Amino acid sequence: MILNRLRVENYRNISFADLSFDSGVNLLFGENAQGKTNALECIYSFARGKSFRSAKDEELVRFGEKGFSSEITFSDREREQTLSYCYYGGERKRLRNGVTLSKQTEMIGHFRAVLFYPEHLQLIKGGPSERRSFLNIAISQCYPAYLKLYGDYSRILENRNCLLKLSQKGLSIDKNELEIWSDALASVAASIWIYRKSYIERLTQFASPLLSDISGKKEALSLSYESDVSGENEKEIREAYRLLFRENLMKEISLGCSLYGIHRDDLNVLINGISARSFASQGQQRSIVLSLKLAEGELSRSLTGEYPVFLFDDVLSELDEYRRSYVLSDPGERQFIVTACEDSGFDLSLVHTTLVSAGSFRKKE
């Protein structure tokens, strides 16, 4: 998959930009707060369906304007396609190849991208929610149905928690209704559990040799799924959750919330057999995250038949020369769009460069 073009108007500090991209490595460089990350944010929104900086649409509109528009053109194995998104006066319009899309989720799964930005460097040492978010985003791009499942789970969890909270306060609740929500939660949780377990197993197959290469064969990586339940298939997982909910109902009522489920699970990362969360050095953490991001792209290719677009936002400066070279020296079929404050440290004969200044983009020939 190759991103050919980004056209954007009145998006954050960008008044208007019409950018073309090439295969291989594309570098957007310039001083901080000039618009480099804004461009990547706009691109990635077509893969994720929303901003990775958790911004609301109204926060993306350039100061003094009433809305923004954005469009990408990309080529997959079959053809060139376009996706566009317009927000104006509180109204949203989504198009795929000129056809209106009614929901945000219908945008996801067509254009695929792997994002690596500075906050991801805390993926190992950060809390479980960060690793769950990593899994949810990566899986949903390969399996769009996963996104609906997760939305269903969140809705069911909210209803179940509401009943638990009412019971905690001593209010009368319908126990049959609580059991219905518990069974529904167990069913959807089991489906998500299977997706996650399978994805982690396949991700390990790519991430482990990548870290070995990056570390000069010194470090071995293994990944596993940390959960309160286990089983061989979806039916066993579903029954395990039902039993867990029944056995701990009074405990959950006393606290007024659901204590078990996929919203509590974690991705366990081991390096040389020990917990990376507890013992990995800063350099090892960076190598692990880099391996995971590159592996995310490799796994996407194995599932879809083509690489996603790799978006690296100001993270290569955090890597030493060897790791930067490992990423960029031989992109092969992969397309990288990289941001940096300067173009030094890059082989400019191999990199397509664009200077970014005050929301304007000038491609260097």
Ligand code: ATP
Given for the second form:
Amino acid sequence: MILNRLRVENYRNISFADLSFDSGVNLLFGENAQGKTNALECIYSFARGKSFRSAKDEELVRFGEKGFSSEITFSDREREQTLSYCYYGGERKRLRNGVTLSKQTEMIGHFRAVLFYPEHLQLIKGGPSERRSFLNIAISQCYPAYLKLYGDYSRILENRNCLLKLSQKGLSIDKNELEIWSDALASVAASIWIYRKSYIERLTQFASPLLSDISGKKEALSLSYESDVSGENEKEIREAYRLLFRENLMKEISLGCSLYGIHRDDLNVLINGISARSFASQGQQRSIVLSLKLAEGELSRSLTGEYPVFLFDDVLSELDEYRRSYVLSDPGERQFIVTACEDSGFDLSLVHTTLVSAGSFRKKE
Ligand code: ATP
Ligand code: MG
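Could you output the structure for the form predicted together with the named molecule, given that the previous block was the form predicted alone?
First the chain shown before, then all remaining chains and molecules of the complex.
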């Protein structure tokens, strides 16, 4: 998948830009605070359905303006497609190839991208929610049905928690209703569990040889799904959750919330057999996250037939020469859009450079 073009108006500090991209490595190069990350944020919002900085639409509007519009054109082996998003006076308009999309979730799954930005280094040392979020985003790009399941899960969890909280406060609740929510939660949790388990197994097959290569065969990576339940298939997982809910109901009531479910799980990362969260050095963390991001792209290609676009914000400057060239010297069919404040570490004969200054973009010929 190749991003061909980005057009934006009044998005953050960009009053207007019409940018073209090439296959291979594209470098957005400029000093701090010029608009490099803003451009990536806009591109990635078409993959994720929202800003990765979790900004609200109002914050994306260029100061003093009433709205913004953005549009990408991208192509896969079959055709060229357009997605556009416009926010004006509180109204949102989403189009795919000129046809209106009514929901934000309908945007997801068409344009696929892998984002790597400095905060992702927290993926190893941060809490389990960082790793769950990595899994959720990666899986939903390949399987839009996962996103729907996850939305259902959150809604059911909220309802169940609400009943548990009422019961904790001593109010009488309908026990049948609680059981219905518990069963529904077990069912959806089991479907999500299976997606995650299989995604992690397949991701390992790509990530572990990548880390071995990046580290000069020094580091071995293994990934596993850490969960309260285990089983061979969806039915067994569903039954395991049901049992957990039944056995721990009094405990859950006394705490007023759901203590078990896929919202508590984790992705366990081991490097050379020991916990990366506890023991990985800074350099090892960088290498692991880089392998995970590249592996996410490889897996996405094996599941969908196309590489996603790789968006690397500022992270290459933190990698040493060897790892940087590992990524950039042989992009093959992959397209990278990377940002940097310094171009010294790049082989400029291999990259397509765009200079970024005060929200304006100029392609270097
Ligand atoms: P760095 O190299 O430091 O990461 P950058 O080029 O990636 O810099 P951006 O994060 O893209 O910089 O931000 C550029 C500027 O955009 C910032 O100075 C920020 O204040 C400005 N900005 C953010 N939101 C808005 C907005 N809604 N309207 C106008 N300007 C904005
Ligand atoms: Mg930036």
